[in-house]
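Below you'll find only one chain, the form predicted alone, shown as structure tokens.
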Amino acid sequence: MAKKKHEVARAIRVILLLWAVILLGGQSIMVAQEKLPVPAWSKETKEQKNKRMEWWTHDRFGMFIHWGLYALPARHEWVKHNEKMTNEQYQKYFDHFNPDLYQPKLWAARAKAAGMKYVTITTKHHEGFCLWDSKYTDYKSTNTPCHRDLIKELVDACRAEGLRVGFYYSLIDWHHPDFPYDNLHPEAPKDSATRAEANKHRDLKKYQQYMKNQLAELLTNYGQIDELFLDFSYEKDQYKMWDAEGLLQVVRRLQPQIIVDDRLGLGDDNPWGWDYKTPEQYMPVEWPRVNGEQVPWETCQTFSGSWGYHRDEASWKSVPQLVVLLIETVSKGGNLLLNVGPTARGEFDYRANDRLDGIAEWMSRHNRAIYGCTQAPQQFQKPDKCLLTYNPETKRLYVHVLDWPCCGGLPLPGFKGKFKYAQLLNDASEVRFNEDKDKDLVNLSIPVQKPNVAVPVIELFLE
């Protein structure tokens, strides 16, 4: 009976896993795998890995950019899948792709102004369309009416602004003739037997080599690339289909300093196969752990419900919501990769610009509560309706007040004797305080009127 219950529970988990992939718009789920032998080419120690990732864990904030042919229909980047379009039906978007207002220097400037330190762009999404002049396909931007290598222009613009560069590359390709039909493929036969028969005419080895060739191209022709976001594995043992180890070997050989995500499907028990975890469109309850140990992580999030440009999407987050999203991420030791979906003419939508401007305003006065910061030491418990970030180098603790008290006081239980000075971070105005004689409690004397910022921050100089 116990065994039967276990099998039923396992079946339910598998079903929920597959539905999550579909319902969450393609969110990758890290599929647990068995422990694999460490490859001979993977010799990095834990200390070396931490050193390699120092810039990333310091900078905390990056811009994600989802851009491709799906910007033309403007109704979700999975439009080809959602509407079961054939390659022939989707071709009209390729024929009319001409982002004449594309100004990568403006994109990079906006990212920098918002306090973002790196930019990760979709070089190829699931539709298979390439934004660079790849010699391994004709399905690329240089063959559209725009005739431009859009990746090169953005890479140059980001470097000019002092931003690090990341590439997103989809392991899925709905256009390539050798990518196997699966449950998510827009043109896959519904019947599994028919699908299996159709896949006999698709050469997986050719597709594996295609991916290796394109990744080698991207990691050779554009200088140092700092982050690689490979997307995605969604079934058990799918890493074998991708030849995940072979792909990663190419990446490590060409750019040993690069930081690679966890979506090849190599599993938690094979830390050589990934550098950081990627919770998508949700906030972990606490700092993610693997085998009991806290690990690097980056949550990727959208302004609204779509990654690509979606003209009619209405569920846009407000500036305060986005600022809190950034703060909470850092308070749990993570990075935030915040997405923009440019229009088919190559501009950031007005709603995205509005949010970026709001974030820029807040970050211009509060970025030191973000950069170099992480989760607060255990002896500091976050006060009610607040979040904490901590800079271990400067020994400063930041109290982010999410709901400003109306009575001119903010109690800090457990903070007695632990800091020597307090100030509002936005204007460096002193915040006076007194320690309770009988309790381990400090009362901050704050103004009744909330500072004119999205989220006020009190900076504490620790003893």
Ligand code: GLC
Contents of the next structure:
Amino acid sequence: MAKKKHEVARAIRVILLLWAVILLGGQSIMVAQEKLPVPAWSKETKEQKNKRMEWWTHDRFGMFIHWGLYALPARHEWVKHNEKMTNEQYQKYFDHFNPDLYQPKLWAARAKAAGMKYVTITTKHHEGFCLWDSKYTDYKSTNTPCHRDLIKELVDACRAEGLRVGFYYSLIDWHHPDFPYDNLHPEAPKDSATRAEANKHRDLKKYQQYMKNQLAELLTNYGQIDELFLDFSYEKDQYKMWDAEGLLQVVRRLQPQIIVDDRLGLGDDNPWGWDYKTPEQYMPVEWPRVNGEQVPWETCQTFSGSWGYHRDEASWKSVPQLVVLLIETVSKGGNLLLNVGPTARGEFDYRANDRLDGIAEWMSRHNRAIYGCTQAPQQFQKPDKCLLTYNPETKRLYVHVLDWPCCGGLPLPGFKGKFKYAQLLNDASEVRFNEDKDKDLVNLSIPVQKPNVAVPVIELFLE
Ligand code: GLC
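For comparison with the form predicted alone, provide the form predicted together with the named molecule.
Let's see the whole complex now, leading with the same chain.
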């Protein structure tokens, strides 16, 4: 009876935890930590931090790549967890991993064509499989039928295209023998006493060292790495489990310029412990703030709900939806990291290519409404059914028209006397306008027919 009660309580805990994971889109769900002393090695002025992040804030748009053994089952990158597979059951994916069509040059070329400026790839996801030739494990691509260091090849291809490189590294590891059994581990014994007993044979210190060694390897052997996406903390005080401070010190020592996400679990009160916020799979209502101040942020988003290749997932976003996602992100001062989950043959799936082509088409004519842009100054309120982005250097304001009006006019309340010239961005055709005599209002004369682009943009040259 007591056991039953215990099991019910545990089930409720797991449901609550998973619910929180779903609600928060899987990102860090721990609450803010206490304020820790600022380590000497992390000291940096605000100006220095802005400088370090300058390229990133300018570029705005990157490609996320989730690739690993889970591309074979092709039913979500959490498949090992979802189906409670043992290492033994999962082994068949390792044995059959052979992406013979992998040509990273094609991936890099596609990212570049879509206007993405950096590529962040999973070097290791929660399953623990490593896509590079790590000397700290046998569980790596070079030991599968593929025999290739997939990371090295991608890094080279990105550099050749002038793209920056980011690494995603999972803090969670469902394969490493010293990673403790927790609520998410696929093989964790259900009963807590058995679990505690099993965890006595798992040495957390060894796992911490493993992470440090691997990150040191990744940040030493592959040249300059521009972004680091560590994933993720889900329990209170979990930063202790990762030895977050020790880990970050290794990272910063090896690559002082690197930009690190916020999922080590150091929390809002320790801003030295992260560079940017990572809202996942949702759009913040406004520019995210920490202690009242707007902070750098990058939202990561999928084409279709799963990060890893998912053959049967059908909820693919359309090209216009994705373009709006990018615009809205920039209109709130953020970056977009848009994910592709390549197949187990090593290709981008046709649906991903279709979306990337559509984005490329739009970006080829509209990218100056994205790069170097940010939220519009406060005096400009976004007109009905529009979004605004603004380039403070060139002093141009971009009106992204989400729903093209029917009758040849677009009213801009509050814009009187604020700009001197207007044009459609896709073809630089003049947009004439007149200012209202009485009210603070400008009427743009726009064509009745919507320009033949996913989202038309009007470029305003400010006074
Ligand atoms: C989550 C998920 C994961 C995905 C990641 C992307 O934390 O666990 O599968 O890699 O978010 O941000």
